[in-house]
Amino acid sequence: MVQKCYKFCALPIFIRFLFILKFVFCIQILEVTAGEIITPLRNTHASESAVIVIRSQQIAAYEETSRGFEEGCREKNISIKAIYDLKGDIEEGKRITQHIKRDKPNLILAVGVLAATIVKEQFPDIPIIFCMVINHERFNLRGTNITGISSEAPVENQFAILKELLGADKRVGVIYDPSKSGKIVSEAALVVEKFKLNLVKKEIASENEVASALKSIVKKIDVLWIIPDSTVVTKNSLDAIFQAAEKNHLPTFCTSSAIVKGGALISISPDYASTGLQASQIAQKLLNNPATTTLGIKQPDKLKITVNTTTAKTIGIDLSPLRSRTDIVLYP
């Protein structure tokens, strides 16, 4: 569950973002000792390439991604020497990097924004793959040794599924902070007409403006698009959004299954296990071709649709257009 309210204004921007990230991925945080090393099932042989996994914290989404990566690595004879969990602790991350430097891995998989930013800074000469980083472009996760898998479903895929469920000629509302997610909204503006949808945009500069922005557009839209914007996606603002959506029978769609479990109607998001498997495929390419140190930023290979059936019933949405799909998860 989401932790109780933090006094965000007194905290640095980066730490505030970590709290938001923790909420978006919310889901059963497991209590383990910070920096615990999970031992792989077998030892590394001289003929094998050894990689290390470092996760920002132990939450369900990150674990599922790690399991997909482990499964892919076993099939490719890539040995995972150790898995480290930071539990969101920056200082613990600094300590763990010393262990990793002694291990001298051939490649590092970083899961989550804290892990990704730490290894980018500390390991400029080792190939790095990052994943599960929301709005990765905000963190400048680029370099000659860095490959990434985007954690957002492509905008075109999102609108295609939205049209499949709700039909064409819908007004899609979006509340956003241009400094956080302006690029996403600009991209949406270029593709929305392809699906015969209209985009209704409302800019804000702080979390305190979400409620008034919502009030100003709620009667002018047919569906609300909740994008991964840390100014908008907070506990208080999401509570307000879900209350207004229920009152006005307004469908909400997003890119996080956690937000769907919190009350949104539908999410289009990467399949976490598939993301891990995709990372193992990238790892194999990099390890087999030492001269290639980066493959750029990749889109996720596989998406999943999560639908809150309780919300659908409450606001009167017919889910039959999607029920035949094999990539749909019905919650609860």
Second form
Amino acid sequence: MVQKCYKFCALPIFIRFLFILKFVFCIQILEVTAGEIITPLRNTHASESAVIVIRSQQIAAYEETSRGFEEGCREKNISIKAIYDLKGDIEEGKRITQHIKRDKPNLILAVGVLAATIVKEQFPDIPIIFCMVINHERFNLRGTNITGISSEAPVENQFAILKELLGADKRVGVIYDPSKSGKIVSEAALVVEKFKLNLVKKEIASENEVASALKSIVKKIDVLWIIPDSTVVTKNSLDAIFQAAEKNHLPTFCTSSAIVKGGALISISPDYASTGLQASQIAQKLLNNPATTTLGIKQPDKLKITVNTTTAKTIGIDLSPLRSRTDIVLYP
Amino acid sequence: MISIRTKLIFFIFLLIAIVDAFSCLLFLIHTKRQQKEVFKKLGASLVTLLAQDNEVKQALSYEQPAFLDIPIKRLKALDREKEIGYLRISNGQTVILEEKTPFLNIQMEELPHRNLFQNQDSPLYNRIITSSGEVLYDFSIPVFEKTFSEEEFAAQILSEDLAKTKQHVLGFIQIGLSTRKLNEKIYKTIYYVIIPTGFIIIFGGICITFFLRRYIVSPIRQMASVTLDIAKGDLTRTVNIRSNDEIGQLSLNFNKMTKALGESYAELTLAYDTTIEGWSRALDLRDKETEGHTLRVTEMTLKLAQTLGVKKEELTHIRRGALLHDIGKMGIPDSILLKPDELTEEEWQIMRKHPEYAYQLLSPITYLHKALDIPYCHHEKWDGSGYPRGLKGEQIPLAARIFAVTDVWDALHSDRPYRPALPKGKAIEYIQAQSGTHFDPHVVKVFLKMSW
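Cool, the form predicted alone is there; where's the form predicted together with the partner chain?
Below is the whole assembly, all chains and molecules, this chain first.
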């Protein structure tokens, strides 16, 4: 893939080389018409700007996002100079950033936490857009040149769907590691009241505590909220969670369609291609307005609901309240 | 009889032996377990460390054994006690590196290969006994392709299929730790800690035994021996008081008791003795004997007996016997006893019965049994011509032989109705003449040596 990328970016380098030659030759013309050239340069800025996409690793979700971004850019006449894949390796990331620095890009889209972290450190002066960073608040991803798109649906939207499906006055259980998801849970604690739901919190400190935490909480709750916390969500613990949920007819609710495919009941999550598209819109705004270097952290534009119908049948949940919605994906 | 000391030593030793054995055993088990735990932790950390080493990952992905040199050097630096017995790194199909410590007698071929793992996160450990008898702990762990764990998590959350997000295994690492060092450490603990502890406990036991003996057994033994003496009649013995505790109190009370007993015994003896003296005075009065004859004779007899080496206890009886020597005369009618003239043969017959009467009178009195010799036998003669039984030589009790001499001596020295007192020289002559016939020659010899 990398080789493919290099092939892809070899051409723009050549063009750039020609451009430099032209620049040397035309230096006299520029001197004369400096004032006039600025505007056309500005006009062509959006179309000829050097935008670079860096993905943390090669997974379908990231590819989908970057495809969405490419499509959006094509529509907006933004050319993408190169797409890099860091293969989930920091060393690789460092090597690639050295390479990118020579390109002097105008804007970088970082897909995934690894790419976002490296880019933030290496390019403090170039506008950066990050997306697909799970639970982004955990990472120090704020800065004057950083714009981000959250990879989770807003907590309010999550609870709105939950209420729509199950009704009010439900006890929502959540298992979390306070060092990783303390912020999300405290935010949720404020939001739940609005939806007339109760939050039953259970703190854990290691993966091994998931089973016992689940045991202690399962009888006291009507629905389990699975948050993207790497202490709680592991392959083994998810199996345990799904088994307990099935046994106790407990609906499970999360922020990832992948987990729904694994066995959770319902998720509300951003559409990955739409996230890419949203990023391209942000890119356009930033490129057209060099004075603006950041737009802050954005919520995802488009959310989709994924429901596992098998799980719904097993635990006996009536999906009719959601039937009318258009943004619903039924699985399988 | 088994003495208290023997019992005490036996039971304390038994107790100490049991306590010692149990505590040492528990300590040993605990130490072993702890050492083994440390050993397992070391193995797990070493193998995990190696599995996470980037250079090892590179060596496995490019099949370059040379890349392993530095990581293995680092690993060996961590293994300070040289416990690593063997090392095997394979990429699943081929073994990239195999190494064993020269001092171990093992064949790498017989060590099982590990290629499958249930739990990917923690190392698998196994106890292996080789055909050559080496005991090794085998720690194995898979090496995963290097990934960024946050990205791994993202992949898990975002990828379409959870099951697909499995880490790619580059290879396997197997480390065998030899138990030789572990055993050495355990033996060291046994030699330097457990055995000395055992000895300290035994020493403590010996000290306890010693103190028990010193403060309990010895006083009791002493009291036992004193009691025996007291039982024999020596009321002067006392127990040493060495402490202020219950044993000391017992000794003190024992001494008080002995003292009280001694006092009442002395009182009783005094009462008897004054009674006996009273009797003898009564006899003297009736007999119209020379004033103080009995007391004088008694004094002399005691002196002579002492010179002859008679024991102290015997002297008491001799004194009583001397005081009562003529008690039999109570049975002689006044007409004979107080007759101023020579006695007829019949009267002498009656008169000679007085030792017999004395015997009859005194023998029922247990208390005076030992004092009977003088009243009964003081008229026996060395040559057997005396009365009442005609005893001869040493058949006559020594007390009586002594008394015979002093009695005659005092009689010779006193005025009698029928003759005046003999001068000293004549008396000595008479005594000397009677030696061997009337008196015991040895007694006479000693008597004459003494100055009267």
